[in-house]
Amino acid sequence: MSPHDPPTLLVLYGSQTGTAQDTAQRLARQAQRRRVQVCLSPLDGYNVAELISESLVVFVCSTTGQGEPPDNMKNFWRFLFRKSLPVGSLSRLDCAVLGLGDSSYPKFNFVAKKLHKRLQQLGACTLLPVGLADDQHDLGSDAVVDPWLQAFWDKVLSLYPTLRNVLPLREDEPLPPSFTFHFLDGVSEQTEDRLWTDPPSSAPSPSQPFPARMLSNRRVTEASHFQDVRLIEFDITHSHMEFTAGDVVMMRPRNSAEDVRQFCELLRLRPDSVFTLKPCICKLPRPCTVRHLVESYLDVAAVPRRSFFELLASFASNELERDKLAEFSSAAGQDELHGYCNRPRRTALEVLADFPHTTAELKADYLLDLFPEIQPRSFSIASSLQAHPNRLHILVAVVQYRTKLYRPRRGLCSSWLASLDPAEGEVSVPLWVKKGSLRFPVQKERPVIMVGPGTGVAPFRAALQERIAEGKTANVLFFGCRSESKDFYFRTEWEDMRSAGHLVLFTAFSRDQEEKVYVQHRVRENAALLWDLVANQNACFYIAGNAKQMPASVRDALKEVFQQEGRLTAEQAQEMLEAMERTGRFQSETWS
């Protein structure tokens, strides 16, 4: 490539939880500081047919579920893997791929690896090896991202030597804001629920969720139990929502009234002030109040990312605060940042309170650069339309835990849901449904084995209701919890199914005896039954629940079953499990 002026850098991202988007934005800011023209877009917001005429592109993408692309890159993914695409169609393209993943999942960074390979197949020149960032690293994904970005810019400087003569913006010079706030006097806000004043004519979506009326919000753990778990029921009449066992429901939580009040105080904003934005954001009403923006859009209760500190540092004029923020923003200061922010799970709001001089200098125009948008949360649907028409149930563990910080840490969505009480007045929650990763067999006689400890049992309740309604009675469930009397979810339902001959149930109550008993122990104990179901009756095996140790322990127990009952070697047992995974006979849905 000739050493002329660099082309516009195109940064495309596929992001599920916002991490890849944040990294893509960081790269775009680095380009702006180097005075390189840059364009940033989610992959599905870009016309992929134009890729053949691009010169320089960086793809930043995460991997979801069982090695699938994020929602906002699925259309791009389908297009790129069309067999009809000519082999040399991207021969003019210089590109690089940065993947964000978690090595505790079996398909670590699968999307980035596959994308890198596909771009090479189509003739693109990959400027450097695919970056494989790992959330499990002590310093998080930055341990890979930092050196990868440095290597990328070194490569760009060698391709375009004229860039070496450009004086970059200093790190402490704020970049121009992406948005401008125009505050309006004497204007009252439009209705915030404008999205759903009329009954929807099609299935709900992220841009047009359905306001589902909450019918009940019932605690299902015993009052003395350490964890508050809720069974929540929604009315979805006239919503056009359809779902089957294994699907998930999506919702966007809201910040608490107390957090909204404190945020407005710290930034000296009046909650009732009304503004319009340029460019506008379609998810916000026009005009919009500060209260609505903070409550429903800005993620102020999350643990902030490093980019938050980078931006704050550029506003700081107080020397002490500026030095500390600069340290937190630097590659060398990541251990320090981890200790201050990630380990104790300190929120962005608490950080603002710790840096009062810098917070006082923040202008409203930068709020949308500083705070990411609240991301939707997903819950396994815990009911079947065949058993509960026009209803949707979820099982929610209210997240609360302590760190060294004085106030307990709370999960944003679960705490918000727990605070809603339909007995005190009508409550509606905007929802939409998404295909889940679990798929259940259509054949009537095919047995299903489900391992769902704790709230992991939610999708299996939906599956059992659906299967029994369809006359599929070969069902085995392994359920585990701490105590039979405190957190045995849906006990009477399982007992009814068992007495009707529709379910074989195995339970593990870990704290009800001296030695802890978990679901993997019950799997081992029932080796003969499981081997017969899997080897002779072609059963499907499912795991759902917390991603810490349980999924790996259950996998190991199942391999031991194959070795013991099927007389297989360890290698053969591993191969058998992998073959089941490939054909969809072994599936897992885990979350951290």
The other form holds:
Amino acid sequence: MSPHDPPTLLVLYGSQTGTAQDTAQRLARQAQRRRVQVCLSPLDGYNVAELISESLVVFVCSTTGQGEPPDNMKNFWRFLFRKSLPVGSLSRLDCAVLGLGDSSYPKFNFVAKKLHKRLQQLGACTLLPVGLADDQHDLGSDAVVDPWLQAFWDKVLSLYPTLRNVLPLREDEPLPPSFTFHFLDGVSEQTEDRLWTDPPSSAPSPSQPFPARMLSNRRVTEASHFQDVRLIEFDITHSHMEFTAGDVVMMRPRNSAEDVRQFCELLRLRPDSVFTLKPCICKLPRPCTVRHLVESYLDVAAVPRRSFFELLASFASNELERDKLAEFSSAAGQDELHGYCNRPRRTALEVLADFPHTTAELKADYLLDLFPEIQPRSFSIASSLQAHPNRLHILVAVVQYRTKLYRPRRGLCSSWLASLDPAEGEVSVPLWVKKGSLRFPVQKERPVIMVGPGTGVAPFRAALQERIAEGKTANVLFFGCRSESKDFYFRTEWEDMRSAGHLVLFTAFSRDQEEKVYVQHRVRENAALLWDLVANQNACFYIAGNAKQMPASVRDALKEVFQQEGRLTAEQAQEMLEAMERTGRFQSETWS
Ligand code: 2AM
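Could you present the same protein in the form predicted in complex with ligand 2AM, rather than the form predicted alone shown above?
Then the entire complex follows, led off by the chain already shown.
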């Protein structure tokens, strides 16, 4: 390598749902096509102490809900913000930061902006302004991402002019696969379950989840109601799992048997064939069956991202399919791709069925490049160990909706959970727990006000059980659902708490009358009580649930309460809410 050649490009990503990973992967493939040495890694998979000796790094990071870094960059984040790091320690580094965010959340692209600033502070040279892609406005963020990637390459070409003389690999030439499959004859699979013959000796983790036995899976909405909501109970005896109210449980869903069958048929793979991988993937058994790989690892039921089409296009030999795939991969074809895939929520498996010639020719070696890994899903824990020792409950809304496509769309994890029936035989689900963002007060007298419509009530059920067991009886709950007779779940539990004097309950049944009645209406109606609790008794206020309009409307209602009862101006009410937020007296956990 001459001194004018570009150094190895390191692409590091922090990704929660896989978008940042996909973008990082696209950048790495662009580098491979330009014959630039490239190394791709999640931030926590990289030894951050080595950053001082790197020359060229791109960081691709998303920002999660409340301005937090994604889980797979949390260790990196802690390290980078250590006060002891010397100011000039990254002075050898040329770098660039691309952020993926959503402007409907308050701290838009907070992680990327903060990272960019911190790298500069540590002496790194930032090659271009931080890229701020917005999921709200750009089709799949490509309106920002593509020009940013182009600007990055322009900058690299200006720094390393010898690159201009390198003939890039053509778009239709496939890149070498990242893995090789070795199919074996006459060997049976080493299943994951066999690793679990002894009880674990420490708390479960993503790499060592605890196979929790499902004890019950009960529908809690009336049979004729449109929404199927399940209360699922797990046995976690001997798991060493510990959690308190507000924590979440994590699990990896599996693809349905029908999707696995169809996938194997389209790719002409035998589900029972057994293979080993090079390099190996520690989460997969060695050897592994194709069935296990497809069922538990490849995310074939997700809407595929652009890098999927780019890679697929490079294999297509059928002319019609090749043209269409090339269009979907191009910047100009993104509107079209959005209409074909994102809007109707078409799955990768359905796309493969639309491109049968290309699919039939796909080599197994490319499967791990084409499909991302199934990401773990989180659920608020809905029970307390004090009320239910050795048990963990979750509340799951089974996601199902229609688009223009013939088959209804189903949420992978909720449909998988709903399909598991402990009455038909033993079912176990590998679980681990994570600290959640909601924290409840330790002081006994301090009241809590909780607003949790729908499945938003899950963490509050855990909090109520825990608080009542600890003798904390100043509890107010606002619960909202459509109808008193159809989806008012936990009714008897709330009523028992109420009659014992441990709960003040307000309900909003949105569709039991002509006018919509929502939790925020009940908040306004109870202004005097709420003001007394907040202003005179130091109460904490919580919101949990679906992140559409609800959290913002409840916030507005609370500010109105402050204005009306506390005789505050709009600005003062806003300041009061912000002060409560800073001190942890106003907290929210929302999800989509
Ligand atoms: P709806 O479906 O009748 O509109 C739980 O999903 C409850 O939250 C339902 O009663 C639902 O009412 C209600 N809900 C929907 N949008 C809301 C919003 N913007 N604010 C508060 N509650 C809402």
